[in-house]
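Just the one chain here, the form predicted alone, laid out as structure tokens.
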Amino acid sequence: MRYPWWYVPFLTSPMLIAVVSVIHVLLAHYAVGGGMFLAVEAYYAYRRRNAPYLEYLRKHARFFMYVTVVFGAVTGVGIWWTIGLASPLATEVLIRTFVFAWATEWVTFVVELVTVFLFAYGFGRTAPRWHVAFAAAYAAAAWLSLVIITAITAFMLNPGRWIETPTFAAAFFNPQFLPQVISRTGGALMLCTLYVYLHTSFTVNDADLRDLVQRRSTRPALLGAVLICLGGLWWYAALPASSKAALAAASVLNLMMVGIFALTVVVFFALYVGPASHPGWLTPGFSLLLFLCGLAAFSTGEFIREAVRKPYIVYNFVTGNQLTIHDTKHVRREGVLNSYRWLHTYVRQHYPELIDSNGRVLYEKLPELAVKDRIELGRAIFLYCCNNCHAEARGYSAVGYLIHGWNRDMILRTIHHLHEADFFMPPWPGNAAEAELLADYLYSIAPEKPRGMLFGVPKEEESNER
């Protein structure tokens, strides 16, 4: 293990990644769909010589630029910052595997920045033909960026043939690639319309202009809802077996899946019955309600995509505790305290009596440590092996809640058989002595069973019996 751990109390680092990523995704998909909207509508407005509509597009382009370029770029950097700290090994694998794709994506990002400024500030200053061309170039670059990023995130969920044939083509065109491109393109179209509705309902007072914006922007959203459903069904069909099992085993994820399709259908019919058939329905309250429904559906989909990948970060290659499958076997032979560079340094500095002349940990001396030291060393092992998915006593997926009322023997047996007890979990990478240390720590934070239960045994009584 070449990297140190990153501790985020209560929330955990994966959830911090999720928060930043979901915000970025909601902005990035507007960047894609909004680019398409502005390109098509600028062409339409110039052909019809519709000056009021062009003025609206000018205002919307400024709003679009501030939202997507400013906030989108900041959250994009935030994703790199959080994944680099929370999942350094997985980030390294993605960089090495997709180095050409990342380079291409950076080119598309530069094209987006240049063309969006040229378009936003080109109203009245640029010939219509070139003005529309800038918008079209932006839309093409933004959609290509979506395709590239989608291929990389889809690879994490199902690398497909790459496991046996580690080539760029096998990684890029993975089984999840096309389903997610379809669903995300649909999401971009639908989210764009919801952003347009929100902006229009608060900024446009002219009824005829508002009706025109609704008519022009509703059909892409209806198409987007259809693409989301079709891509989502294909996404499920292309899931690896463990992800389908994880989805089936978690009731809350099943409810979320139903919620995504239900919200998408609700938005579809609200668009069809409302703005598509009755343009006068577009009010600030109606547009805000639709917008929140769209955000809820999209955010839920992102959460499910991450949740069903367990116990892997990159399916069948990098596990949730920042080890490759090959590394896990090596660490199990050598021991966690010997194999994790930063953890070994911690032991050498704080417990020099445990280190032999060759710099190796003397495992036979671990039982001689005081209980307080065993618990402290067990916590250090937890932070390296478990912190990537679990909080400690309290927080997101806190181990304290999961082992509520367990005795030490139950905890120790589960550590030795993690992946057998729950296939969401990677196998225990340490040896028997390190499992004892981890059990000591976990038992120290395990809450007691509630008082008054017929079969509840208070923790102190169990300790006395032992």
Second form
Amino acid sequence: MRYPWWYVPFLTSPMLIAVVSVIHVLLAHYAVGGGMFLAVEAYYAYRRRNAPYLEYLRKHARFFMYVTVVFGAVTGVGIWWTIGLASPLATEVLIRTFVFAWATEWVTFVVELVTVFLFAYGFGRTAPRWHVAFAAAYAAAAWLSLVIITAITAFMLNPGRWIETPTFAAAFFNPQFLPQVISRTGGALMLCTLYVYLHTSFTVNDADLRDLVQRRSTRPALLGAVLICLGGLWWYAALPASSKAALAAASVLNLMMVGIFALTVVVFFALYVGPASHPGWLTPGFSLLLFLCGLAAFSTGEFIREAVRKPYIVYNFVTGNQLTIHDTKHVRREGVLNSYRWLHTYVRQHYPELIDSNGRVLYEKLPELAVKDRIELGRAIFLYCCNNCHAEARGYSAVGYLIHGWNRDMILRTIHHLHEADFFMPPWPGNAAEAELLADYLYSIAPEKPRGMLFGVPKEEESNER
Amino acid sequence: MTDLSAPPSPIPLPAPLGVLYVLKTVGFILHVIPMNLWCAGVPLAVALWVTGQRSADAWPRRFLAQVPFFLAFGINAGIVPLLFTQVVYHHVFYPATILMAWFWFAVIPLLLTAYVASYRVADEVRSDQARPARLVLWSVIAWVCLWCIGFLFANAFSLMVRPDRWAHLAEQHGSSGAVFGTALNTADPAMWARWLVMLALALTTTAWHPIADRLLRRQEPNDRGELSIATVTYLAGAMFFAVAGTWYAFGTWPPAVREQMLAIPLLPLTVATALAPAVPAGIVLWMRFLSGDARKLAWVGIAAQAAVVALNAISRQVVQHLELSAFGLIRPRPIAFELWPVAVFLLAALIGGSVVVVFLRMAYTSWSAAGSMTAEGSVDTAG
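If the structure you just shared is the form predicted alone, then what does the corresponding form predicted in complex with the partner chain look like?
Full complex below, order starting with the chain above.
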């Protein structure tokens, strides 16, 4: 770990990334799909000279502008904020690799901002041709921004050729790029329709207008569902083997994966038998239900996307404990306490007796430390090496739950064989002396086996030494 | 002191340092202008509104109605310098912000609150019956949030160039070697000086808003009321700038930095940055005594203020570079420059920029016929 570690009790700091990203994704896909919706529908309404529909679009554009410009944009900045704090090395790698992609994306943001304002405030005082052009330019810019950012998130899951030939083209056009662009475009279409339904069912009283909105926006959602499934299948095919194995191994992920497809299919059929062919289905209850299904599918999708990357943040390059694969070799040789600058400073300040005249840690002195100090140093190692994915005794994927009733030996063995114990984990980055410290700490927080469990074997044969 | 900055990045620099500095500084200039407007403009406009300048055409109402746009574009432009900061200074930027992680993270909710509040204010001033209590309440909320954000930025960017303070802060705000993210750089006078300099600069930029607003509405900028606001605000801002700037340069710059900033070849830059606000000040005073058409002069004044902002941004970049150099933290790094991503970016900027210009011109001409920029449009299918 090249940076200081931000300790967030219970939740762990990387989980903040998940929270902010899920919120942002639900807004950002609407920002893309909504742009297409407004452009196409404004064109339609002007062609048909449908004043009530235009008036509806005006209201929707206001709502859209507020949601995307305020909440969409700021939560987007929020993701950037959180990844820098909780995952600085991966952020550094992504930013340096993709800086001009991001700069180009910024240009699309500028166009989006100007055009969304022009469109939303332009009703009634702009020639229809121009007004539709504003929306079309917005839609194009928003979709391009989706394409660019998708290249970056797809890169993390499978950087493909880039590992051997680190060029921009290899990074951008990675194996996950197209599948994710397809499924995200589908997601944008589908989510937008769900937002439109929700907005319409709560704000439009006129039945004819409601039916019109319903008819017009069902087809994009159906197309969206198809794209999500196609992109999703291709996504799966282009996953690295470890991610496929992760999906297969973790029953939760497995369930979620099935859940997404099931939800998409449910939404598809609900739309198909409902609004597509039956006017009058668009009640607030129905649209709210669909909306919640959509949110659930989306949030799960994002969660899976994050989860199947383990043990990497950037596949085959940055591991989940914030080392590059090249760092790992070096760190294992030098020791964590020697090579993590912030940990080293901590040891120097608190245990100067452990530092030799060259400023290196005297590992042979560690066994002489008091138990309390060994546990303390073990905790420091835990925070820098494991807290990326595990809370302490309690909390998100807390290690306490995982080592319920384990004895010190089992703990120590697992530390040494971390990536073999579970391939979601990177290898243990420290040396043998550090593993002992970590084992002391983990043993100190390991909860006892629940009492009252009988197996019919003599007590002394049970391995729990407590 | 051990070096707590991050070791060299595994990824080479994507372009020569100088190019990245230029992009960072240009982005910062684009960001500072709207940021200045919201920082100083919101409290100023509310204060004037409270003291009675409430007509629909008066500056406070017009300004407050525009704040959401400034926020949108200011935040948007802020992406650029922050992107390039992370490219060139990742090794100091992340440690500094991680030390103050919760505060840094708080920028997001603060920004959302300020944003929502500014829309509330804008809706309020646009309606015929503005409710004073609400207007003041939301304005004060926006104002406090925006100043807090400025304060947090001043903290992050001053802490970034003081790696010698990090170990102590980590010790105070951490346990077992990890940090809680609750540190601030308040013990560093440079932080306070930076923040004040920025607020002073904000006043000078805001002073030009009433004039620019009239120009954009094709009105004679020599209106007494608005020119008075501009003059008083500018002169107050410039004096404040002189005091805060003097403290900043002579009280808080590390000796090595001061020495270089006051020696050739950097001395002219330092002097120009310090004295630049005198030019727009002179122009705004001149406008008061001009009896004829003041439009041209007003545009010159606005350009001069843009130059003041630009000089500040350039000096800021130079000082930042020197501050980090003083700690040996600007090191030569391998560069892997690929032309085509840059070309794509420039092409996108060209196309995007042209689209924006064409659209804005189109809207400007057709909307000024139909009503003001911020008024509600009604639906009309004709045309």
